[in-house]
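As a starting point, one isolated chain is supplied in structure tokens, in the form predicted alone.
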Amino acid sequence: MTQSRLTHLDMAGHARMVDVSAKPATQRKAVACGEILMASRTLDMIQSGDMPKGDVYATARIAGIMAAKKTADLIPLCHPLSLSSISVDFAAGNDKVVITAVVTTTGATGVEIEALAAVSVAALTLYDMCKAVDRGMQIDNIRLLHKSGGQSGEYNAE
């Protein structure tokens, strides 16, 4: 979908929040993911519950959920949304943890940024919880996997 002008700028070129009042409310869903790479010892400590700061996954999950709820406070031109559901899940892999967030709502605008915010803050929280044992962790590959609902229809990453 190509647009002739930038939607977040007014005719004078000033930033503005897009008016979505005329858009119909539709079911919206976004799935985002990312990963944090770490030393195998760090991952072993997370998996065994031996990290000095406590339950890494529980803390990062709550942080990700809170980030999705507070996205409009973090991203200047994002609309505040009433979110229907938020999930943040973790999968341990080869010296990494993959983070996946799913966000849904029924509304006039999508939830892609909320899902990306959830993944980003969950990854930052994992880093914070584990930095005492591994300062070399690397947050990587944060991306949108899926979005549905709204005028632009469905998107699935390749």
Second form
There are 6 protein chains.
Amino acid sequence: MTQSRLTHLDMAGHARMVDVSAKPATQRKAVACGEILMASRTLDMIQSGDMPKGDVYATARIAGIMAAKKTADLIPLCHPLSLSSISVDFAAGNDKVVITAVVTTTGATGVEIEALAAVSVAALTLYDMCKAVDRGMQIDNIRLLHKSGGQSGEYNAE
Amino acid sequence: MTQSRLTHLDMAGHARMVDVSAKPATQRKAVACGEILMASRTLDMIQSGDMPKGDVYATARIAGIMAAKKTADLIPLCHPLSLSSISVDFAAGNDKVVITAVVTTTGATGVEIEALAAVSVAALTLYDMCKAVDRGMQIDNIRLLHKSGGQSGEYNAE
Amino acid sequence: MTQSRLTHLDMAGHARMVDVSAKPATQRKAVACGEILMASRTLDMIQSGDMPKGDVYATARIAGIMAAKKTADLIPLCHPLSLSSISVDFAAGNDKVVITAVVTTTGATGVEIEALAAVSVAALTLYDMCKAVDRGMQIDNIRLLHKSGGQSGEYNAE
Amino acid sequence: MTQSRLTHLDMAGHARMVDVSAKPATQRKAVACGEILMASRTLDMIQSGDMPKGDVYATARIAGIMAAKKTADLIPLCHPLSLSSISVDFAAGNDKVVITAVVTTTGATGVEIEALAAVSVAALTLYDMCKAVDRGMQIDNIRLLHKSGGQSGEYNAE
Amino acid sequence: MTQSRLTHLDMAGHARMVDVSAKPATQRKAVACGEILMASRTLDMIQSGDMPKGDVYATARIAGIMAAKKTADLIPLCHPLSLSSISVDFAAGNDKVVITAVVTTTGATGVEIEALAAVSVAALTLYDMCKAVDRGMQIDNIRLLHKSGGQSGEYNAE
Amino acid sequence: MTQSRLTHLDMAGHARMVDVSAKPATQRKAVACGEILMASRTLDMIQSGDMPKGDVYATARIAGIMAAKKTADLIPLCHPLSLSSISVDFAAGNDKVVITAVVTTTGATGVEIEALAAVSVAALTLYDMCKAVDRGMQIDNIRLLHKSGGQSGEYNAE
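Moving from the form predicted alone to the form predicted in complex with a further copy of the same chain:
Then the entire complex follows, led off by the chain already shown.
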């Protein structure tokens, strides 16, 4: 990467939505992930308790999908995009839930913020649904895993 | 804490917005924080570069404040609340920016999700503004620091 | 009921949001229901197919709950309200799914539109999820079942 | 129609926004209708009373048009689309108002949910404006009349 | 008025949503107005042409009312409020339309921004509806006429 | 300009979102401006006071940019558009701040309403931030300066 300045600021340092009108619409994909750490008792209540786990993950999944669609309304300088697909998945780990989001579009800008927003809001939704039993949960390690389809080429996290 | 089940699910395990009509409106406060790790070169561009740092933090701050107000629209089972105050602050650390949000309300439910949402969206906004120069940034350690004002008493993270 | 004119129009016939500032905030409840008629094969795919039915109903439930919170943004003359609770339930009938929504608030206006909006949007979500296999579905019989808590007294559909 | 499963669920039964990136953008159209049954006295107040009927229908029409634009924000798995045109019309029948919505787009997915949402929200708006004089109104018979422009060919309700 | 600094900035000059938790909820009212100047031919088309003028004003009125409800989502540091009433009216003048909005609430902050937002968005809607025939329209003179109900006492524009 | 009627009304005078499906997507640009008049003491507090002016303009700038993206949600008959760029700038004048917005898109309709909305909401945000010290501010002279890129050719205000 060779950008020598923040493109979201103009020459005077003022925020702006950068001009993408010269960029062609191409197929783009982004994969982001993150995790929410919780007490093992909390994870048990989501995962293997006496109540169906479906609705906890299903609620967080829908929240993440809807958040990806709201990204341009949440992030001030983000371009509105017509997303082609969104999926959000959960995997229970050791005292944590790992969240992965995949977003694609055919557009002039990438969808990494959309994927990161889906992960973030899915994590916040898990926090909200479990907060009455566990206030010490922590959302961690939200990052971009993969990005492809734009001028800057493919990116894969190390 | 003595909740033995997730209150956001009914007896059949279905998601619902829990009934708070019997809870009195009290003054409530929540403080949340989180951080975004970045290359030192990226932090320099925000912090001490040749361009005014004002607009980067100012943009992320406004995004965080507006996200706190949108929380009930983002998080499916979250109650709408009339927030009394919101502030979002940034402190540059060692290859990271630490974000802190304070939210207060006079209402029937707490504002911890609002504070966590403000931190999350402020972090995503910093990611968005810096992503052209640094795709490896990571959002970390988002957690509740303090909560006061409800039936469950004061909470302070260890 | 003794209203002799539509209160949402002023004396000149112009739409307005009516003044509720003199109405006390009281506990209010509304129950609405509706149904979506579908081919029995479609209902089987939701209900007893080889894929978990959880996510179909869970998705429609979340959509209904979130729609109740968006009611004042959807219905032009509807007052914004801080809802105390929202639940949306589904019962499979004979070639149809019956949807019931219960909404409560402590406020100056009733929540019947919020309950009807939850039912309508839950039904639209079921339509959306099943439309690839059944375009002939029909949303029917959306109505208020019960309303209590305001000046106009309790209402129960016959 | 030969879909053998619900496309909005992945192989594990989890909700997702399906991938339309391989579908070409074509001109698409959907027509939906529905009705709201009401006491004849209520209909008279809208239709031929001493107050201009304009604002009742005009308000419901605007609500329906704006709802079509909000569809992707209301229906969790619905793709955002740039709509080309929206119209909503009303016809007074025998103790009912019949609502028809026509929506067009040039896009990768159909607009039947947008048309159904416009009808549903227009009906809810009529309910809201008349509820002080008639709580027994019923929203009925919301269905797709016509769909054209996608891979699945033209659809006309019988 | 004796404020010696901008209350929406903290001591470090950073934007914040100011704390209103100590302010009592009182009945408040604001009246704002503004005007849109246009060619007399344009005004004729709205006002006395061969097409019903109802829908032009009705559309702008609904847009203004809905904008008042969206104010806290539009204006970053504005507190969310449950509005008690909103009305928007139009008067045709000499080559202009004068727009007046009245908003009331029972709350901890005033509603002047809500009234000004209603006027602004109603004016933008008139512009949008007439722009194909008149691009030289100008929105002018948007100001607060009256404010009552808070600590700062009654305000009336000179 | 040769339009002889308001295109946003159908033959019966009813509001509709006009059909743009036959219009090609072209690169379009709009520039709008407006001003907010204020006491010189207020302008001093924004401009040259002892507190950083950055956050006042930065907040209004972000509000304007986000409003441009919300235009189709604010203005009932406005088409949703994927904006390519948005910038909002401020210049302090004699007892006023002049606001200029530039918006571009590649789309089937123009972006003049988006540019005017950005100016209007930026002005309302300045009003909101300064209202505690100056209630007599006035928003004035909001108009289109330039428009290019559509069938109707280039427009420049005289």
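Residue numbers count along the first chain shown, from 1. Superpose the two forms; the largest set of C-alphas matching within 1.5 Å is the rigid core. Because the structure is a prediction, the values reported are computed rather than measured.
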Superposing on the rigid core, is the CA of residue 13 displaced by 2 Å or more between these two forms?
-> yes
